[in-house]
Every structure is written in structure tokens, then in C-alpha cells.
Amino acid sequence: MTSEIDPTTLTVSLFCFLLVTGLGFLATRWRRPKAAYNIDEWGLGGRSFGTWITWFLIGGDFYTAYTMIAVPALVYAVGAPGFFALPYTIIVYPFVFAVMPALWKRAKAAGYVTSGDVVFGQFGSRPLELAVALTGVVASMPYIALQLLGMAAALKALGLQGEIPLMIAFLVLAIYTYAAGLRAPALIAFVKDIMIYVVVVAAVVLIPSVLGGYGAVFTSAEAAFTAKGSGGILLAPNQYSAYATLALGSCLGAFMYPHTLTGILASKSANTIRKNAMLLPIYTILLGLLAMLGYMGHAAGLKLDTPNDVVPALFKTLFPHWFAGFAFAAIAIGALVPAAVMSIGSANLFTRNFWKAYVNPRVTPAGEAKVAKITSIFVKAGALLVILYLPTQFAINLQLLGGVWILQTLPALLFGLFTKWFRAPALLAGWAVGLCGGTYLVWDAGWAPIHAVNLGSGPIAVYTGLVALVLNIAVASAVNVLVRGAGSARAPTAASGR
């Protein structure tokens, strides 16, 4: 893929980026609250987002710029296993429909802003609250860094080399997120998603017509995998268990992340969440079409430095320059929405579950908003430093570990919604075992997310995060029996606020 600057492509991209930047700053006046500005307004948009805003917001930060680059790249590199994101983003929505309205009601009634708030309210344990909050922040940092990596891929395709363009994009993102809070990514998500839909529909209609149809695309992809000696357009029998458990584990962990939970808590009602659980699978169709670009890369005979170049190279090779500019802008803007929501979610966790809990318990609501706004800048700066000064593979490994880690917060966050049986020390012990055990298994497998488990009929490949979660729940249950036997009482659920 060439890296020369094309004036037409660059001009169209800059125009789209400036348009969205203007919207980001306009968001400071959009749905401006009448009441005093607090963390509810800055970090959750006043908990007032209806069905469509929530749909665009959650879709915008769930289907990220890195997804647009990484999913086709994985399909290009390994074939069928790269489609695991499809079942994962199908089964996740029944989970959201069944579980998240209960979480929203608990958070709304008690004024909870973060997962740490919910855990402290349910169990009254500062250590458990801190464990959940710290896991959320640490797991989010590499996730934000990968969004910047997706943006860097788009900038590279535009011929913008070096660190300056990425730093400018970071500054723009930081400034309007600071000023408008969650309203900025919510407003930008409308434009971003429309652009993405236009790009993907154009790609899946026009590219196969140029390459001889979908039959030719699949034939070329299979021939490429056969020549390479690995991968294929169908799963091998020994990949079934890895594929299924990866989808299930990813589904369970998806809405434990601070950014996805922020979208849930910003909804105006439990019914809004249920409606979105029914509407959000439309994005899964988009994801499936996007993944097909990986196969199209083989059919187009692309010569790539890295699989991450497959989508930019397709657009640069097969589309007019102006449309390539539109597509690269869509990818770059696709990084802004999730990166903004992720930094806001992490800032909320720091403010509520560290600053207010340990540094300044008497901080005012306005003071909370100020701390969160400043923290959001530091979070984004940290992610930028990861991209600039650490090897890319390190960020990817950290994000992989982040997925395993965030899954270990599920018992502490959700079990208290449906049962009063568990005690905080037991959940804390389960979290520690799941976190440490999962980290060891990922490292032991050479930073691969799959681990061989022997269930008596021979080893099968299973997603490491799911293995760690089973360990987590088993340890929490065993310790809970001992704790309850010792007469430990459960802390009462907080009635309101913090």
C-alpha cells in the first residue's frame, strides 16, 4: 500500500473531520442542563438519553475504529475464526435485555454513576469497590490505545506519517470531551455511524462486483489460505470449542467495561435499554459485512505489510480518491466516539471510587465533575503515550489481558442484583484468583487467549477468560460458605447516593 498524500483524498477527510469537530464543540450547548453541572450531567448526560441516542451511543462505542480495522484483519489472516465476533454480538443482546434493566434501576434509585458505586452500595466493601474500579480503569487504558491505533491506520492511509497528526487528533478529542462530557460522543455518534453504514454498504456491493462476485471472493480466499498452509473459510473441528467459548466469554465481559456500562446508565429508562437490546443487533449485520472485507483483500491480491492494512488498502485501491477520503475519515472519526466514552467511564471510576472514597469524601457534586473532567485528559494522554512509546504488540497483549480481567468483575457487579447469598470477602477472593489465574494462563500460552482444558475425553481449547471466571465463581462460592459459616452479615444495600 502506497503512503503518498493524495490531495483529493486528504481534502475530503479533513473536511469530514472538521465537520465532526464542530459538532463536538456544539455539544456543549446541546441538551444543556438547567440544574447545576455535576458528574451526572458531565459523565452520564443527565441520564436522559432516549432510545435513538442510546442506540447510536452504545453502537458507537461498542463497534469501534479498531474493530473496523482488526476484525477484517483477523479474517484476512486466519479466516473463519475471525468471525467469532458475530455470535458474540448476537448472544450479548439477550444478556443485556435480561440483566441490564435491573442494574439501571438499582443505579438510578441510588444515584450510582459507576460499577464501583454499585458494588459498594450492594456489599459495603471498600476493598471490593476498589478492586472493581481499578480493574475497569486498567482494562480500559489499552482499549483506548487501540482506538488511537485504528485512527493511526487511517492517518497512515492518508499519507500522514509521524506522530504530529495523531497528537492533534488527540488534542481535539480531549478538548471537546472536557467541555461537553458524554454529550459530545453522543452527538458525534449520529454522524459517525451514518458514515460507517455508507462506507460498508458501498464496499460490500461494489467491491465484489469489481472482483467477480462473492463466489470469486470465497474461492480466492480459500486458495490463499491453502497456499499459506493455515486458515480457511470454514472452521476446523478442533476450533469449535475455542470459537464458542471465545464468543460466550466476550459476551459476558462486554458490558462490564466502564464505557459500555456508561452507555447503559445514561439511558433514561429500563425500557430504553430493552428497546436497544432489540435494535442493536442491526450493528451485528454491519459487523458481518465488515468482516467480509478480509476475504475481499485476498480476492483483490493485495500485498500488505500487516493485515491491519487490509481495509485501508481495499479503499485506496478500488475506490475513487474522494470516496477513499470519506472512508478514512469514517474510520478516524470512528475512534473518537469510543475513545471519548472510554475516557469518561474511567474518569468517573477514578472520581467516585478513588478520589471521593479515599482523598476527599466531602467533594461537592460540582467538584466531582471537575475532577472527572481533568482525569479524562490524563486517561487519554496515558493511552497516547502507550501508542507512541510502547510496541504495538504490547498494547494488543494488554488489551487481551484486559478482556480476561474485566470478566472477573462480573460476579461482584451482577450477583448482588439477584441474590443476597454472597459476601464481599468471598467475591474479593474469587476476583483475585480469577485475575491472577487468568493472567498466568494467558502468559503461559504465549499471550494467546485460548487455553487447553482436559475434561476427561482429551484436551479442548477454551477461552482463557471463561476458565478464569469459572475459577473465580468456584473460589467465591467456597469462601462464601466459610464466611457465612463464621456468621458474617451482608451489608445493607445503600438507599441513595454515596
Contents of the next structure:
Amino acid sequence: MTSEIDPTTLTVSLFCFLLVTGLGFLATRWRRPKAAYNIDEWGLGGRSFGTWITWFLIGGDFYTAYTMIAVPALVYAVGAPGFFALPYTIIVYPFVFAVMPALWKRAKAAGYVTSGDVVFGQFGSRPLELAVALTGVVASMPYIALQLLGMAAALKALGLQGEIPLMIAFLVLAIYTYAAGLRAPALIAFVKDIMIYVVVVAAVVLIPSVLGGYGAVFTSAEAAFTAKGSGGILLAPNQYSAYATLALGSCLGAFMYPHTLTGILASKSANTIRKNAMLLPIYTILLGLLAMLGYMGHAAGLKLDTPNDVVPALFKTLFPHWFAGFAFAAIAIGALVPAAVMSIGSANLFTRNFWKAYVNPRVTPAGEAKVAKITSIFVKAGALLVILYLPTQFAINLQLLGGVWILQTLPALLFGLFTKWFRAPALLAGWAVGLCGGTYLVWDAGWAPIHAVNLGSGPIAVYTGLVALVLNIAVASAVNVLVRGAGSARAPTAASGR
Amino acid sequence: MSLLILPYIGLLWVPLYDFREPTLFGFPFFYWYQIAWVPLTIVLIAIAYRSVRDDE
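Mind sharing the form predicted together with its partner chain? What's above is the form predicted on its own.
Starting with the chain above, the whole complex follows.
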């Protein structure tokens, strides 16, 4: 792929980026709270976001820049199995609808800001709180790094080589997140999502018309997979179980991440979350069409260094220069919203579940906001260092493990909402076994997320995160029977928050 | 609420839809079937939404 600088493309891109930067700084004044600045205001936007803001914020934060680059890249490389993101991002919403309003109510009533707060409040266990909080922070770091990777792909397509552009973009992001907290990504998400919608709609209408229609796109993709000897536009029967379990496991883990949970907790009401569960699937249509860009790459006969170049190369080849600039800006800006929310989610966890729990239990609400603001900068700097100094594959492998790990916090975070049966030591044992077992299985499979499970009728391929979750729940249940038998009392629910 | 089980069955039971025919606007069945579950799921959640609306 060529990467000379085209003046029109670059100018349009820079203009869009400057516009959004201005918006980021404007966010410090947008919906500014009357009360003193505390972590509820900085880290959750004062829990005041209604249906529309929440829709843009969660959409902008869940369908990320890395998604825009990686999903079409996977489809380009392997075909139909890469589409598991489509069922995943449909079945996640009935789950959100059924579960998250209950979590929101509990958090609002007791003033919880993070998953660690919820767990400590329900079980009164510092070790379990630490386990959940630590998992959240560790799983977020590679995720932020991958957003920067998505941004780097867009900058590379603009012809901006080297590390300086990425560092400038990072600096801008860090400063306005520091100043405005969750209000900054919430405000930017409006612009970002509208830009992405325009780009994707243009791509899915325009590109097939140039390439001879969708029928031709699928035909040439299939021919390319046949020529390559691997992949295809349909699944093979031995891929069914992997496809379904990847979709289900990703769905269960998706809203355990600090950034998605932050979007949920920042909502104004439980009803806002229900309405969003109903309206957010609209983004999934976009994702499905975006994934098709992988096939269009074959139809356009692109020659690529890496599958990650498929989307930038398509835009560059088939769009007019000015529109390519708009599209690359959309991807780069698309990285800002999730990276900001992820760093805020991690900063909230650090502040509430490390700083307040172990360093300074008497920290004031204003002090909490200050700690969180500073932490958000360290978190982003960490992710930047990962991208600059470690091989890309390292971040991708860590992200894979992060997905398995975050899923192991589900029992501790959710089971207490629906039953009073589980005790903290049991959930902690389940978490530890799920985490270690899952990590071993991913390593054992050579850093692949799929493992063969034998249920009597021959081995079937299953998503490792789901295997580890089953193990986790089984161990938690068994240990729970033992600790209850030993007469351990349930910790009192801390009803009045922390 | 029990209607919300349907998307899980419809999408996780892969042998149900891993076919080429019938195509729609050039899309093999595998693709348009899954995309069709988006509006279907919205409708199912809307029905569930009406039934739990008054719980606040």
C-alpha cells in the first residue's frame, strides 16, 4: 500500500481532528455540575446522561476504532468465522436489558462508581474487591493499546509515518480527558459516530457499485479463499461450536469491562438503560456492513502487507481524496472515545478500590476526583508505551487474555444481584481457578482463543473464556457448599455505600 | 421476558443458517439471516420493554 502524503486528504483529516479537539475542550463547560467536582461528576458525568447521550456514548465506546480495522481484517483473512462479532453484538442486548438495570439501581442507591465498589458493597470482602478491580484494570490496558493501534493504522494511511503524530493525538486526548472527565468522550461521541455512519453508509453503497454489486463481491471473495486454500464465505461444520461460543462468551464478557460498565453507570435511570438495549442494536447493522469491507478488499484485488490495511487501502483506492481524509479522521477520532472511557474506567477503579481502600481511606470526594484524573494520564501513557516499545502481537495476545479474564469477574459482579446464596471466599476461589485455568488453556493452544472440549461424542471447539467461566462457576458452587456448611455468615450488605 | 431467549436460539444454533441459498440482494442466506435478527431483536426487546416499564 502506498503511503505518500496527499495534501487534500491530509487537510480534510486535520480539519476534522481540530474540530473534535475543540469539542473536547468545550466539554469542560458542557453540563458543568453546580456541586463541587467529585468522582461521580468526573468519572460518571454526574450519572445524568439520558437516552441519546448514553446511546452515542456506549455506541462510540463499544464499537471501537480497533473494531473498524480488525473486524474487516479478520473477515478479509478468514471469511465467515470473522463474522461472529455479528451474533455477539445482537445477543448482548437482551442480556443488557435483563441484567444491567438491576446493577444500575444497586449502584445508584449505594453510590457505587466501579465494579469493585459493587462487589465490596455486596460481599464486604476486600480480597474479592481487589480481584475484580485488578482484573478490570489489567484487561483494559491492552484494549486501550489496540485503540492506539487503530489510530496508527489511520495515520499511516494518511502518510504520517513515525511516532510523533500518535504521541500528539495521545497528548490531546490525555489533556481534555483530564479536564472534562466522561463529559469529553460523551460530547465527542456525537461527532465521531455521525462521521462513522456517513463513512460506512458511503462505503457500503458506493464500493459495491464500483465492484459490480454484492453478488460479485461474495463471488470474488470466495474465489480468493479457494485460491488461497483456506477460509470461505460459509462456515465448515467443525467451526459451528467455535462460532457460537465465541459469540456467547464475548456477549457475557462485554459489559464486565470497566469502560462499558462506566457507560451503564453514567445513565440517568434504569429505564435509560432499557431503552438503550433496544436502540443500540442499530450499531450492529453498521458493524455487519463494515465487516463486508473485508470481502470488498478481495473484490477490489488489493495487495496488502497486512490484513489490518484492508479498510484504509479500500478507502484510499476507491474514495475521492477529500472523502478518504474524512474517513481516516473518522477512524482516528473513533479511537479517542473508547480510549478516553477506558482510561476513565481504570482510573475510577484505581481510585476507589486501591487508593481509597489501601492508601487513604479518608480521601475526600474532591480528592478522589484528583487521584482519578492523574491516574487516567498514567493509564494512557502505559498504553502508549506498550504500542511504541512492545511488538504489536504482544498487545493482541494480552487483549485475547483480557477477554478471558474479564469474563471471570461475572459471577462476583452479577450473582449477588439475583441470589443471596454465594459467599465471598467461594467466588474468589472460582475467580482464581477460572483465571489461571483460562490463561493456561490460551497458552496451551498457542495463544488461540479456542479449545477442544470432549463431552463424550468427540472433541468440539469451544471459546476458552466460556470453558474457564464454567470451571469458575463449578468451583465457586462447590466451595460455597463447603463454606456454608462450615457456618460462615454472609457479610452484611453495606447499604449506605462507602 | 422469555421472548428474549429467541435471539440466543436463532443465532447460536449455527446449523440453522449456514447456507448459501436463498440469496437476497446478492447476500448469501448466512449473512442476511443474521442481519435480519437485528430488527427482530429490537422488536422483541420493545415488547419486553412495554411489559416491565412500570417497575420504577
